[in-house]
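Below, in structure tokens: the form predicted alone, a single chain.
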Amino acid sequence: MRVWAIANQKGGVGKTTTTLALGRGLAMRGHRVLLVDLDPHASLTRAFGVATDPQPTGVLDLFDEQPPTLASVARSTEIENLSFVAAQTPLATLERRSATQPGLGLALSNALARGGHAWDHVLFDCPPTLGLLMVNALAAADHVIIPTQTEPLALHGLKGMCRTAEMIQRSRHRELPVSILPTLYDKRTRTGADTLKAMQDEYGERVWNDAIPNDTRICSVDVLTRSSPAAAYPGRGLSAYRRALDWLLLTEARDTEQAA
């Protein structure tokens, strides 16, 4: 099992789209994939057509004193090999609960230890804030993937997210590799090109040497959440995510080989 945290402390960078596209890509390659929606806004959950009122079973239940198994809260999708765990709006209240309920910081790690072996890849769609949910995801992750807009203001959020990953790495005493995925790229603009170059100059091989372009087709929920064997990667956006997935898998294989 490999655990990826899709995270950035800045909103609007394409975290949920990235989680869906990478998860879909892994599933279509035959990997058993579980997506976990950790954002109280529940965009990934809504993408699969699950209403948040009444509150569904899902991530919040994993923080109970006697939590259910991951398998019992996972939902299947029409894409073969792809499942997900729904988010709930009350996830936003977990910070208050942590003051009186010890051990919440490792709730997701414990859930994976109890039943994560059922999947080859688990992808956490993190909220855009540094708090209990993101710390849980980073504590459990084998790899952090940071989607980042190719615009100057996004570089500040990227720097903060890298610092957070380093902090979690020190606290858990094991490596937490970071890969940076440039998103929402418009090659027609000077700003986009300059920002992408600045990102690559500062972070080197941690940055993908390509970028996910602006593509309105991947704004469609159907493209990301429904099976389409006749058009596995429709449009330039999903085609770019396919190449990004190739890079991420090669990066993980290289890191695993170096650690051996």
Ligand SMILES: Nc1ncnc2c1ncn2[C@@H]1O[C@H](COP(=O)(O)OP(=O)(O)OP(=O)(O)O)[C@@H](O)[C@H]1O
Given for the second form:
Amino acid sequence: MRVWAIANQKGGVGKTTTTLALGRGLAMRGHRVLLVDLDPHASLTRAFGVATDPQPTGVLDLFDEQPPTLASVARSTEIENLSFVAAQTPLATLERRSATQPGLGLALSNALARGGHAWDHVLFDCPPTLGLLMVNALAAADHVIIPTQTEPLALHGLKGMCRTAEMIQRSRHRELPVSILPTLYDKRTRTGADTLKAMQDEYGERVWNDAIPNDTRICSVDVLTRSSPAAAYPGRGLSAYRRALDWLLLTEARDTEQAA
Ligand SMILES: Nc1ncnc2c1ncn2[C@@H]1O[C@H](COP(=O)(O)OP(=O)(O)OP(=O)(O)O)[C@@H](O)[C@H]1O
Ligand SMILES: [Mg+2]
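In place of the form predicted alone, output the structure of the form predicted in complex with this ligand.
Now the complete complex, all chains and molecules, led by this one.
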């Protein structure tokens, strides 16, 4: 099992879109994939057509004192090999509970240790805030993927997110490799190209040397959540995500080889 946290403290950078696109891509290549929606806004959950009122079973239950198994809160999707765990709105209140309930920071690591082996890949769609949920995801992750909008202000957020990943790496005494995925790229603007270059200059090979383009077709509701063959959506966005997945898998194989 490989655990990927899709994270950035900045909002609206393409985290949920990336989680869906990479998860779908992995599942279509035959991997057993579990997506976990950690955002109280539940965008990923809604993308699969699950309402948050009444409250569905989902991630919050994994923070109970006697939590259920991952398999019992996972839902299958129309896409073969792809399941997900829904987010619930009260996830936003979890932070307060951490004062009285010790050990909440490792709730997701514990859930994976108990039942994660049922999947080849687990992808966490993180909320855009540095709090208990993101810390849980980073503590459990083998690899952090940071979608970063190709605009100058995003560089600041990227720096903050890399610092957070380093902090978690130090506290858990285990490598936490980071990969940076430039998103929402508009090649017609000078700003996009300049920001991409600035990212590559600063972070070198940790940055994908390509970018996910702006492509509104990828946002149409069911492109990423239905099983229709990818060929039915000849969008630039989706094909860029396929190339990004190739790069991430190669990067991960190289990191694993170096660590051995
Ligand atoms: N490649 C793309 N081209 C065009 N629009 C995109 C692309 N990727 C994402 N979007 C759109 O940009 C918006 C933000 O994307 P998304 O929800 O994936 O970001 P996020 O980082 O998860 O946001 P949040 O921080 O709110 O959770 C959405 O409306 C999404 O449909
Ligand atoms: Mg999101």
